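This document starts with one chain, in the form predicted on its own, laid out as structure tokens.
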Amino acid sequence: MLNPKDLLLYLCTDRVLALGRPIAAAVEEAVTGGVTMVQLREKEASSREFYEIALALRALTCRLHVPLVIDDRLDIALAVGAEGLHIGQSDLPLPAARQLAGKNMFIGVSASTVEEALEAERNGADYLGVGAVYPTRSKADAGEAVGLDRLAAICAVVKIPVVGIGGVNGDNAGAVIKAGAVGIAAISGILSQSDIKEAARELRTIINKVR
């Protein structure tokens, strides 16, 4: 079951943006600094490589007591026993994913409009990843920035937790929380920083103050 508190500071991995640092070591630094949930994104990896990385991260996140979410690949999530799955608008439809995943795995859905958010909620999403809130180069498929007004509109109409993602950093994280999001998701704002642990600590401090 999803605990909304686990969504406070949500790290999405990217080996390129980790600047050559081993992803497991980067994740451990980030969690030590205050990350509360980890999503493994591996768009370019083969299925075997994705599985092996996921298996190693699963052991790490279990030791650190944070949930592991797998992006897109339900088969990998099931194979490694991940707590969660995250799917986008062009991935496996949520009802089909839910049928295969069962009730023990929580599922998040990406949304960029009120209509997408409401549909995901109706179909049983456990949380929403809304964005890109701000312009970002971390995700090639992020699309046009939705902005704080649309984020706030989505937060106002759904009952499930919302996480703001896309271009979120120490300068604007507080505004995302004030718009109604329960937490923020970060990629380069943590992984591309010279001190990963400190970057996570700073973001977590901002979140805690605004909440």
Given for the second form:
Number of protein chains: 2
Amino acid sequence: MLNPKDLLLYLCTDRVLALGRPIAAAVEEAVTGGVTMVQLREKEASSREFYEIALALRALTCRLHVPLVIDDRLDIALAVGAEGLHIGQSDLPLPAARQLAGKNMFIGVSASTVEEALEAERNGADYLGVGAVYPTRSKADAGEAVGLDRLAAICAVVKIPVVGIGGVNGDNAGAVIKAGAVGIAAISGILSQSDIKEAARELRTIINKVR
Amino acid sequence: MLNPKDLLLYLCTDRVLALGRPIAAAVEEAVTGGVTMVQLREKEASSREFYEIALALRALTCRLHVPLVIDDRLDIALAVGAEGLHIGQSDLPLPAARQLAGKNMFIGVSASTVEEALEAERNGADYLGVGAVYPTRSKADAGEAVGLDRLAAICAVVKIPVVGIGGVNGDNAGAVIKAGAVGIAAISGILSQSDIKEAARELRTIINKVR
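Next up, can you give the form predicted together with a further copy of the same chain of this protein, since the form predicted on its own came first?
Once more the chain from above appears, this time first in line as the rest of the complex follows.
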């Protein structure tokens, strides 16, 4: 089960954007700084490599008491016993994933329009990742920026919690929360900073202040 | 459950090697010509696209009464109800896959050494794909050719059925069977031929004659 508070500061991993630092060490820094949930994204790894990194992160996130979410790969999520699965619009359809995931795994869905958000909610998504809120280079496939107005429109029509993702940093995180998001998700805003722990801490302080 | 006779002539798909012909139409031609089992390989597709192609092939292979095997992606195999999963040495470890696949799904494993073959058998593989028997350009990651002698050595030490894959064509299919393989697997030997049905028929005739 997903606790909406786990969405406050959601770290999505990216090996390239971590500037060569090992993912496990980077995740530990980030969680120590205030990250509340971790998503493992491995778009280029083989299944074996993805599985092994996921197993290692699973042990780490258990120890750190934050949920682990696997991007796209339901088989990896099931194999390592991850708490959550995140699917985008080009991943497995939510109803198919839901049927295999069982009742204990929560599922988040990426949405960039009101229609996608409503469809995901109707199909049983546990949370939405809405973005890219601002232009970003972290995700090559993120498309045109959604903007704060559409983020607010989505937050207004769905009952499930929303996190804003894409180009979110210390300067605009407050605005994302004020638009109705429960939390923010970050990749480079945390992983590409020289001091990962401090970057997470700053973002978390802003979120706590605005909420 | 896998019937060893399903391994006689095993088609592995590859969209590039099908020379632009739609996969479903190519598979139907191949099965009509004598292919006994079909593996869907989609190394570049998004999960959604892979799922949709797998769903379409699942309907087709049901109608044609041949088992469908999904390469690598256990989640896709489960989602479409495929009969089998095939995993390579860089895919999910067999014990993890076995635990999630349930009792009804058979699992084949790629092996290119006696050690890999014995380990896969010990871990519960239902069949082995051994290769590349001959040099091939169909699989970029196939590595150095295994050769007939090592194929024969593997067939001699394992009890589970073996198919020879990699560079197998009408000229050498007989030798692969004589080395102890139950059947052969082909990609370009069928899919890249101008008459797919005829290519399958010729291979099947050779296999039937030698067995």
